[in-house]
Structures are given as C-alpha cells and as structure tokens.
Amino acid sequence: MTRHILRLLAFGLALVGLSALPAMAAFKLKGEPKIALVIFTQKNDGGWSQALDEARQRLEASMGVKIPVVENVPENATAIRPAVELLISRGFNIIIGSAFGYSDTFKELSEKYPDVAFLNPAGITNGPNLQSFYGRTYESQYLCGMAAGAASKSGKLGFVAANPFGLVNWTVNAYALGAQQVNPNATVTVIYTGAWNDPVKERAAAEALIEQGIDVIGQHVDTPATQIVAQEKGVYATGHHRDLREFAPKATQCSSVWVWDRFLEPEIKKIIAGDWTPPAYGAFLSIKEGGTDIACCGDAVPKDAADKITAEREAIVNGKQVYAGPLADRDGKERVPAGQVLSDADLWKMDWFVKGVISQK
C-alpha cells in the first residue's frame, strides 16, 4: 500500500509545471481507427468498472462506433499484456485502459506499439502515444456535500472513505466544505476502511456512524454498500462513481459521477484527426473537462439549495476553486492564504483536514 500512495503521490506532483516542456509532434494514427477498452474487474462492478463501460456506451452512440470491451485483465503484466497485444494484432488501435496497475505495462505497450494510442484512466504513466488521466472529484463532492448539508436535520454528517491519502482527503475536505456552506456548523465524521472495494468493511463502517446520530453519509469507496446500509437504516446517502440512486432510490440524495466520454471522445477526434499530442504529464481533468461530475438531488434536499448547488457548479465551471483562500486547518493553521488557491502538488500530497471533519480509523 505505501508503494502504491507513494506512486500516486509523484503522479500528481508531477503534473505540475507542464508549461515547462517543450512540445512533441502530433501523433499520427496508421490505418482505419479501431477503439477498444480494457477492464480490470467485470463491467457491473456497480462502481468505478462500470462508469468506464457506460462511457464506452454513450460514446459508441455518440460516435458511432462500436467499441468492444475486455472484461477481467487484472492489473498485472502476464494478464494485460496478452489481452491487448490479442486486440493489436486484430487491428485495434486505441487502447482505453481501467486502473493504476496498468501503468507499467501501458508504457512497456505504448513503446513497443508506437503506432497504437494508449489511454488510461487513473494511470501514472504519459509518453508520445500514451495519456494517462484523473478527475479533481473535490469538485463534484463539494457539491454533494452542499446536498448533505441541506437534507441534513442534525448537521452531523458522515464519510467511508477507502485510505487516508490526497486523492481521498481531497474528497472529504470538500464534501464539508460543501455541507458548510449550507450549515456553517455542519461536521463530517470520516472512517477510513482501508480498501477500495470492501462491501463487509463499508457496511461497518455506516453502520458505526449512524450509530453516532450521524444523519447523511458520503463514501469515496467502490460498492454501494454505503447506501444500501443509509436506506435499511432510515437515514441520507451521497455517492460515488455512478448515479447511486439504481441501488437506494429512496436515501441517495446526490452522487459524484464519472462522465469520462466527455473527456474522451474529443481527445479520440484528436487522434483520430492526425492532431493529439499527449500532455508530458497527463491531465487532471475539472468538471468542464470532463472528469467528474454530479447526478442531483433527492427529494430530502429543498428546491433553494438545490438551485444553490446548480448555481454553485455553474460557478466552478466558470473557474471557481474549491480550495481558495483564506483557509485553515482544523488546528487553525493556514493553509490557503488569502487570495491565493492550494497548488495541484499541495492537493495530492493533502494530510490535513479542514475545521470540521472528525477523522476516525
């Protein structure tokens, strides 16, 4: 686990200072275009898997084109390899990937295949046919956390997130900075699981929560468990990667969602067009970009503050920050001055945690 936070932490670091490289040349696509996407677990993962897969649907329809799909490679070599050098050699020319763990092997790929375009999702790893790609999921949880903030009775709210690193604080800051805007005095208590995909540990962990009075959770995890365990127990729910509301109709009130086509399917013209030329570090994509953004809102949430959380994506679409100045730690400590916005390398290496957030483990 710590080669792994280490890893995503240089990722993010270094897609700082991009500007300072010099251009590559354009990319050039051999022979008729032929996508294909590559998943590490089934396609109905319910989460992560099958955001990608409902991506890869809206833009065959939106495209189209047909895009078959690679259901279980997971991330080691000896398994994505054979999988994608089978497409290659049936003509498949851009690879979308799925995970972190393809990193190594997309490069080694992209290297030996330098004809073939390579995109990975949540990868580390760039080079002349090779984009790797993530969200800025602060955005869209900020937003959620104002739908919890305003279906909340108590003003007590709660968090699963999976592990304690930037990618995942980031989320949490944010959804109570969210839910303060709504109620200033609103809290966030978060319980970290320890993993990405653990339905028994998640369910646990709503569970230890609502126990504490907490009225509205919010989860950075991979499974619904979350909203199921909200909708048994009677109480509120935001969710994460998809539109939860398949799974807990009744308690999801808002959910941040991978709407990864937006991204992709202007970058597939760019190749496709002879004219993409991979950022050196891949790209950290906002909700006008096309990372995430957010299906809302429930019925506990009012009309005013729904139209204030229309109003407020509308604004970071317009380039408002989350994280901008003045801001403090929980211990009072600044971390953002006035003024001022919290650097892409300050945001993935986040260890603090901003006034109102309870960290439990």
Second form
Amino acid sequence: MTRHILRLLAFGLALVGLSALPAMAAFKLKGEPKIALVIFTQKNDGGWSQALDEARQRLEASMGVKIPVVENVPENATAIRPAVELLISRGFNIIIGSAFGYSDTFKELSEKYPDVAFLNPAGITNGPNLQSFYGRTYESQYLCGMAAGAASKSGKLGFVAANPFGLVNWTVNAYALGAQQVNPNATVTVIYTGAWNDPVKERAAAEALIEQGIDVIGQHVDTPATQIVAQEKGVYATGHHRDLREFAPKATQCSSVWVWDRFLEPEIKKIIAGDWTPPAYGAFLSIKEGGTDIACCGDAVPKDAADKITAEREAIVNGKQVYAGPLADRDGKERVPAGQVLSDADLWKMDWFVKGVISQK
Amino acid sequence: MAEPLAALDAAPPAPSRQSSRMTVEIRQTSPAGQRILIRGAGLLIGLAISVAILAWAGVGLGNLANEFIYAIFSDSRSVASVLVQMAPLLIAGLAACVAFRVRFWNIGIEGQMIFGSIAATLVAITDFGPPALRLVVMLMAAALGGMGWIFVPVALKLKLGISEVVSTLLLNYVALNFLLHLLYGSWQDPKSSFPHSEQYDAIERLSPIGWENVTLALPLALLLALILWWALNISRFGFFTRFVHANPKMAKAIGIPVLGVTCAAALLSGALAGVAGFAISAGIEYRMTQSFFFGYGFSGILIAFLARNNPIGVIVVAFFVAILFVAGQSLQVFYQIPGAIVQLIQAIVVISVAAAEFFIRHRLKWTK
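The structure above corresponds to the form predicted on its own; please provide the structure of the form predicted in complex with the partner chain.
Below: every chain and molecule of the assembly, starting with the one above.
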C-alpha cells in the first residue's frame, strides 16, 4: 500500500516537473552585474551577520568587485522594500538578503523586478529569480558533537539553543549523535532561550548547565556568550556561525562555521553567465556544496579523536548521512527506517529528539 | 585658622556693574508664528550638525541635498515607501498622544500592538464571521486586544497604585514571549512549519489603493487622526482631558470625572496601539511575524512628544519620521554610511527639534 502511494507520488512529482519545465528558462541578467548585501542587524554582530559580511569581503577579493552592504534593515516589509528598491534604482541587480524574515518581501520584490536576481540565506521563498538557501548545519554540528564528546570527561554535554523548531532541533540531535560516536553514553542537556540574540539569557543558561556538572557546551544562538562563560568557568564549548576561538580561545574546541562564499561565488558566476536556474525549493547546502563547515579542533580534543573527526568530515563530503536509519527518537519510536535517510521535509519539521537529549519539555 | 574666619566675616565682593550676563525667563506668550520659527530653527540646527557629521564621514556636500531630498521626492517609489512606513507610525503616535493627554505614561504600545495583531490573526486563521465583514471584525478584535492588554496596567494603577511606566513596559516582554510561544507553537505556518502565522487570505488584507504598496492602512490612519482630533480638541471628553492634564486634583475638585476620563483615554490608547498592530499585519506583512512591532513603541512616544500631543501634529511628525527612516536607508545605500552613523543623525535631528521646545517656553535675555 505504502509503495503504491509512493509510486503515485513519484508520478505526480514527475508530472509537476514536466509541466514546470518550459517555464524554467535560465535567468538572464540585464546590464552590468552589480551586487549588494542587505543585512537585518549590524554587520559586526560576532555571529550570523558577520559571517555573511566576511563572505562578502572574500567575494570582493576573489571576484574583484565592490559589494556594498546596507545594515540594520529589520525583518519588516516597510524597511526591506525601500532599501532594496533604492539599490535597484541605482542599478544593483544581484541582491543578497540575510534573514528568514525577508522571505515574503523578497518574493514580492522578485515578482515586481523580474530582471533582478535575489539570493536569501535562511529564507523560505523561491522563484525564477529568487533563491533561498541554508546550510545542512546538522553535518557540522555532528562533527562538533564528536569534538565535544572527545573533550568531555563526564560525558555530560550541554547545549544553548534559540528556539525549538526544525533547524535548531536538527543541530541538537546531530550534536548528540556526534558525541555518541565518541562516547556512546554521552547526554546533551539543551536549554532553549527563546531568542536568537540574548547574551544575558545565554549566559544564565550556560551557567546553569555548568552547575549541573556539564563540561562541554554546544550552542546554536547568535552570540558568543556561551563560549565566554565556558572559558570563565574553565570548561569547554563548541561554537556556531563563526570560529569562536576569537572570543574564547581556550574553551572553544570546534565551531560550526558558515562559508557562504563557497556557495555564492559559483552561484553569482552562473547568474552573470546567464545559466542560473534557481531550484524550486531553494538550495540546502551540505559541507560539500559550501555553506557550512567546521573550524576544529582545540587542545582538549585528543589527536586520535581529531583524526577521526577529519575522517568523518571526509565521509560526509563523500555522501555519509547523519540522519540515516535505523534511527529512533528518545521514546523509542522509529523515525527513520533502516536503509533510508530522513527527508528534507521531515528535517524542517523535526520536533523530536534522539536518545540522550534532555530538554525542558 | 584665623584667616578663613576673617574671610567669612568679610562682605562678599559686590557684583561688577559693568559685566552683563544671560538669564532665562519664562515666556508669557508664544505666538504661533514664533513657535514655528523656533521649531524650524531647531530642525535646521539638527540638520546642520548632521551635515557636518556626514561631511566628516565622507559625503560630498554638493550631492547631499540632491540625494537626500530630491532623490526621495522625485521617485514615486520612495514617496510610497515613506507613506507605507508612515501609516503604522501615525497610529502608534496617536496611541501615545491620547494616553499622554491624561498623563498616563503608556510605554507598552508594542505589547498592545502584539495583542492587537494576535486578536486580528485569531479572527483571520479561524475565519470567524462573514467574509464580507472579516476585515471589520479583525479591526474590532485588534482594538479589543490592545485594550485588553492595557487594561491590566490601568487596573494595577487604579487599584494598587502601581506606576504604569513600569507595568506597561514590563508587559511588553510578556506579550513578546506569548507571541513567540504562539509562533513557535500552535500558530506556526502549517504550510512550511516556520515560525510565522499562516498568510492572511485576500479578504483579510487591507487592499492596495492602486499606487505602489500603499494600502488602506494609510487612509485608516488619517481617519483615526481626524477622529482623535475631534475627540481631543472639540468634544467634551477632550475638554475634560485638558483639566486632567493640567492638574488632576483641581480637575476632581471642580467635578471633572477624572477617573473615568483617565480610564477612557488609557483604554483608547491601548485600542489604537492594537489597531497599529492590525495595520501592519493586515496592511503590510499579510501575516503575523515575530518582529512586526519592533521600534514602534518608542517611535510612537517620540512622535507624540514632538507633536505636543496634537493629533494633527502627529500626522505631520509621523510623515517626517518616516522620511528620516527612508532617507537614512538611502544614505547607507548610496554612500555606504555605516548604520550607526545613520542612527546617530536621526537622533541628532530629533533631539534638536525636541530641545527647541525649551525656547518656546523660555527666552534668554542679556541683562546688564
């Protein structure tokens, strides 16, 4: 029965694909390419936005172009629209966004300006001239989880996370799965702060975790507060967004880092060359495709563990899946059958935790 | 030891008759023309300081007026952007204005906006009421939502004497966390499982008026300003608020229903803030997002302050603040001025205009 439904589904998808084909002509840029970046916070926020701005600087250097940046454009249509339209009126025709909250407005603008290419990290809307993209951060967080498992003496890891939904939950689970590669009994106690950028809450969460005897803390929030607390208290941590050794050189053992330029440079070259056809569901980048990667490892990770992490990274680049079956959640319910891989749709909806994850709920 | 004592006994030196000094005097009257002149001077001084900073940051003076004013008003898209931005600012300004008229310091406009939007979104996602009246029901729900959220600090103030400055401010955070609870929980978009509400249907959106992205939110805001102007400047209620504003004790002594007037104005303020949330969700974003309210609370307070709590003044000031927002972006886009300098300039312009108020009430005089 299931197979029957699947076949029907595949047939349906093929039909959709066929009917969509004629409309999917490659996007053609009009006029000289002019690239600009629009950032929703400050470009030097130490995390997400700064990673994007650093990618912009690397693109400027490698492509030999000037890419201006407009910062402090909050995730509201009233702010995004005029900023982007001002850029377009000045001849900019490749606009890079920076936020989930830009999704609707970028969609609307991409329809209004079909000759302008829109690229939006963390966005969820797509079109003939609009591409959202995000990284498979569970890959890099899995590797950092391995580093954390290796650095931990107690086997008790912590995790400071922003909000409980798919793209945060998958980093938490991957972190636990990675740690358990090194130490099968490792647990990950996760605290959700309910905010992306709240150093005060992040500090409180990190301190609470350390008081429970946790000796390595991972994170998926926007500030380096977790690393800084870990260093103050003499424990270890792993970072997100950027190499957080900048803020806590002793404590930071591994960081899941954005390498957007590895994805953006070939993408922008395709746009300029006129053979860019954005995929209907955006780009969801693995380490292989650029987007996410790791900066590893710190002194507390033994040499053999570090080698194992390097080998595992290689395996992932060569196609190893983090969320491969058989995989059950912490209540024993099967989530991925043997021989299968968790689908992207299920990743985005992930609301369950693997064994060893201890959460508030 | 003896010397200081002797010094104390000595008479203070007589002021020199020749020296002149500057004194501050309170103005007895301030004609309208003079007030406009003083505020204009404040604006000019603020702009002059801003120009100096921009020149220092590397913007050519010759281009500045051209880019700053001509670029905005010659481009219909930019004018539309200003007007789109102006609508919610105007309503938030009105919300602050009516509360300040009775000295109820409502710092919780953002929290009330959140509850206004939550109430409107509840109507939208449950498809409550007949489709033809959906928007009206959403508008009423938003007003009630905002009113309900301000009712708590109003009650706390009247029953327990708790300062509304503290309670309205802190309730903003409660409202924000409730919003996030909904958006990360049961109200997340069922289409994408992402943390914003589902999109409003076409009938649940304030329709465009046919020019760029300007929607009915703008006429709604202007209409509310006119109604509030009538309520505060013509009606008996407005007459009462002037007494309450001037001196609540005296107002009570001469038989003004101080309690009723204060409550009504505060609840009206919450209702207007709720409508501001509705204007953004139904007129701009077409769904409830996580940060739609951000910054409107303090902008609203600022606008009401600069407009001297006059609804017609609020229209003018909201327009200028919207220009300041859009112009600030154009500075970043065209000159790569860092965002922080743009915020600095916006603050300088606002402070200069606000400081000019001092010279409306006072004058400096050289005395000889």
